[in-house]
Each structure stands twice: as structure tokens, then as C-alpha cells.
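The chain below stands alone, shown as C-alpha cells; this is the form predicted alone.
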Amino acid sequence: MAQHFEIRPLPGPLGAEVIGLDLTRELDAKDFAAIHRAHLDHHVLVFRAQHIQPEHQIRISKRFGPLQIHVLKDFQLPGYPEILRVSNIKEHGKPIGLGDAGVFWHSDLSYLVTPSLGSMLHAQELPSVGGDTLFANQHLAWETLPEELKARVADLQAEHSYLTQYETLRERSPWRPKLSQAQIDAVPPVAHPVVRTHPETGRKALFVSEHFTSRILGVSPDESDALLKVLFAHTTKSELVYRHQWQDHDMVFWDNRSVTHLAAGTPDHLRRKLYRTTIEGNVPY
């Protein structure tokens, strides 16, 4: 049965709220089509007041495609390997989730051959201060790039690696365990276009990030470093960014083909816990 809900665009360069939809209920074809269209149009959807269980999150996520399992399996929600716990909480002296997820701008799982289509993040426990998530519109990043730089990068490829910032994170964070050789072997570096085409809308977007993009291929190391420095700065300009201030039981669904995102940070003494599912996408082209 169809539900009555409203899709309300947020002020700024991307994003929309979905008001009145209950994700504990199975979406009929019409409602799903409306959500799918809104996701393509707005890139980030904020479903308010979602009192859902993990199985509901998994069900709606799977409507968009197969789910991907994160390489850090220690942080899976027990009984639900599809869900990664994003949390700074420790129990019995051990972290229950990935507490430093998103401290660098990135697109989820861009280090895989088939990066993520999108991610869903559901708020379980929120801090009284901090914990915001920032999203940057990478279609606008491409469209506002100076023409000479567009011509320079249009046909280039970049290497993406899960290890690009991993040791940097390990040095300052208790949430990054030493990776086993098997884990390292599971995420070898991959090459993707610097400018990708969205497979559903045809729009171009920049597809580099400081978290996972290690180098530009086919140029010297100095030129690679210089290009990436310029691109990283451009892709995160304030006019491209929507800052999400979480409300209780928000579910946020973003398009990793269209945006990059960043966790703004949470004070260490305040608890934060969210559940993430990640939907498999296509090989970028």
C-alpha cells in the first residue's frame, strides 16, 4: 500500500528530507520509484524519525542492489554482517565500532573494483555536541572546475587504495587494528577515472578523495601531487557542501557516485553510534 510522504529539498547545493515515510513498511513500486528518483536528483536523502530495526535497514538497502561487507569485520553488528557499526563507544576496554570513520573526505569503498552505489547510515545514539556529517556535490565540483583543468584531467586515471591513509589513522586512533596480510590482499589498489560518469543520470563527477586516492597515473609524482592538491581543495569548497546535523533516528542515504563526505568529529567523552549499510555499484567509467 502506498504511503503519503513529502520530499522536501534542503537549502544548499544538494540534499532533501523525506518526511512521513515509514521504512519499517515494505515500499510499493510507486513509492520506491519516487525515492529512487529523489536520490538521483538530490544525492543525499534524509529520512526523518525512522524507528527501524537492522533487518529493515538491510531490506531497504537491498532494494538498490547487493550489499558490500567491510574489510574490518570486527566492527560488524553481531548477527548482521551487512551492517558496520560506526561508533566511538568502547565496551570492556575495546571499541565496538569504527570510531574514526570518515575523518578524511572520501567516497565509500572507492578502493574496490566496484565501488559503492550508496550508503545508508542510521542514527542509534547521538552526542549532544558535534557528530555532524558533511557532503560535497561532485557533479558541481566538475562543472565549476576551470576549463583548462577540465581538459587536463578529463581522461586521466587515478589509483585508489584502502591503505592510503591507514597508517596515519593508526598512529592517532584506537579504532584501526593492524591489518592481516589476508586483509591487505583483499583490498589491492585499483585504478578509476578521475572524472566518472554517473551510470543512471549520465552526469559527470570528479572521483578523487584525500582518504583513498593515492596518485594520478601516467604523470610524474610531483605532477600527481600538485594535481591532487588542487583537486582536493576544489572538491570540498564550502559552496559545494551540505552539513548534516543529525536528529534522533535519522536515516541518511547518500549517492557515492555523486558526493564525497566527511565526519566533522565528536568529543571523545560523548557517545555516538550509527549503523551503516553499503550498496554495491558499478565499475566507474
Contents of the next structure:
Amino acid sequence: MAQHFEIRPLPGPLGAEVIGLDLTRELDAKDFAAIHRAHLDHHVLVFRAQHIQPEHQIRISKRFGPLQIHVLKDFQLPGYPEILRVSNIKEHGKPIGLGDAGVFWHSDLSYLVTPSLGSMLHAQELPSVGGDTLFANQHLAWETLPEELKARVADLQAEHSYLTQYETLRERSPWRPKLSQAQIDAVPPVAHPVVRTHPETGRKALFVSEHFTSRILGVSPDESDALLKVLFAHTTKSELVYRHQWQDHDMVFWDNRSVTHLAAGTPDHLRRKLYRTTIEGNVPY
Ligand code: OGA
Ligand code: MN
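Having looked at the form predicted alone, could you now put up the form predicted together with ligand OGA?
Below is the entire complex, every chain and molecule, led by the chain shown above.
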């Protein structure tokens, strides 16, 4: 049965709230189409007041595509390998989830041959201060790039690697286990276009970010460093950014083909826990 709900665009460069939709109920074809359309138009949807269980999150996620299982198996929700716990909480001295997800700008799983279409993050426990998530519109990033830079990067490829910032993160984080050779072998570097085309809307977007992009291919190391520095600064300019301040029971669904995102950080003494599902996308072109 169709539900009554409203899609309210947020002021700023991206994002819309979805008010009055209940994701414990299975969406009919018409409601699903409206949500799908809104996701393509706004890139980040904020579903308010979702009193859902893992089953519901997995079900709505699967409507958009197959789900991807994260390389760090320790942080799966027990019984639900499709759910990655994003949390700074420790139980019996052990982290229950990935606590430093998103401390560098990134698009989820861009280090895979088939990066993520989008990710859903459902708030379980929120800190009284901090814990915001920032999203930057990469279609606007492309469109506002100076013409000479557009021409320079339009046909370039960049390397993405899970390991790009891993050792940097390990130095300051209890969440990054030393990787086994098997884990390293599971995430070899891949090449993706610097400018990708959204497979559903045809819009172009910049597709480089600090967390996983290691170098521009086919240019000297110096030129690669210089280009990436300019691109990273451009892609995260404040005019492109929506800052999400989490409310209880928010479920946020972003399009990894259209936006990059960043965790603003949570004070160590405050608890934060969210559940993530990650939907598989296409090979970027
Ligand atoms: C993620 C992520 C950011 C945050 O879960 O993919 O980047 O604010 N999270 O938790
Ligand atoms: Mn992420």
C-alpha cells in the first residue's frame, strides 16, 4: 500500500529530507520509484524517525542492488554480515565497530573495481555533541572546475587503493588491525576515471578523494601530487558541502557516484554507533 510522505529538499548544494515514510513497511513500486528519483535528484536522502531493525535496512538496501561485505569482518553486526558497525564504542576493551570510518574525504569502496552505488547509515546511538557527517556534491565540483583544469583531467585515470591512508590511520587508531597478506591481496589497487559519468543520470562527477586516491596515472609523480592537491581542495569547498547533524533514528542514504563524504569526528568520551549497508554499483566510466 502506498504511504503518505513528503520529500523536502534541504537548503544548500544537495540533500533532501524524507518525512512520514515508514521503512518497516515494504515500499510499493510507486513509493520506491519516488524514493529512487529523489535519491538521483538530491544525492543524499535523510529518512527521519526510522524505528527499523537490521532486517528492514537490509531489505530497502537490496531494492537498489546487491550488498557489499566490508573487508574488515570483525566489525560486522553478529548475524548480519551485510551490516558494518560504525562506532567508537569498545566492549570488554575491544572496538565493536569501525570507529574511524571517514576521517578522510572518500566515496565508499572506491578502491574496488566495482565501487559502491550508495550507502545507508542508520543512527543507533548518537553523541550529545559532534559526530556530524559532511557530504560534498561532486557533480557541482566538476561543473565549477576551471575550464583549463577540466580539459587537463577529463581523460585521466587515477589509482585508488584501500591502503592509501591505512598506515596513517593505524598510527592514531585502535580500529585498524595489522592486515594479513590475505587481506592485502583482497584489495589490490584499481584504476578509475578522474571524471566519471553517473550511470543513471548521465551527469559527470569528479571521482577522486583523499582517503583512497593514491595517484594520477600517466603523469609524473610531481604532477600527480600537484593535481591531486588542487582537486582535493576543489572537491571539498564549503559551497559544495552539506553538513548532516544527526537526529535520533535518522537513516541517511547517499549516492557514492555523486558525493564524497567525511566524518567530522566525535569526542572520545562520547558514544556513537550507526549501522551501515553498502550497495554495489557499476564499474566507473
Ligand atoms: C561510512 C562513513 C561517516 C560517519 O560509514 O561510510 O564514512 O560520519 N561514515 O560515520
Ligand atoms: Mn564512508
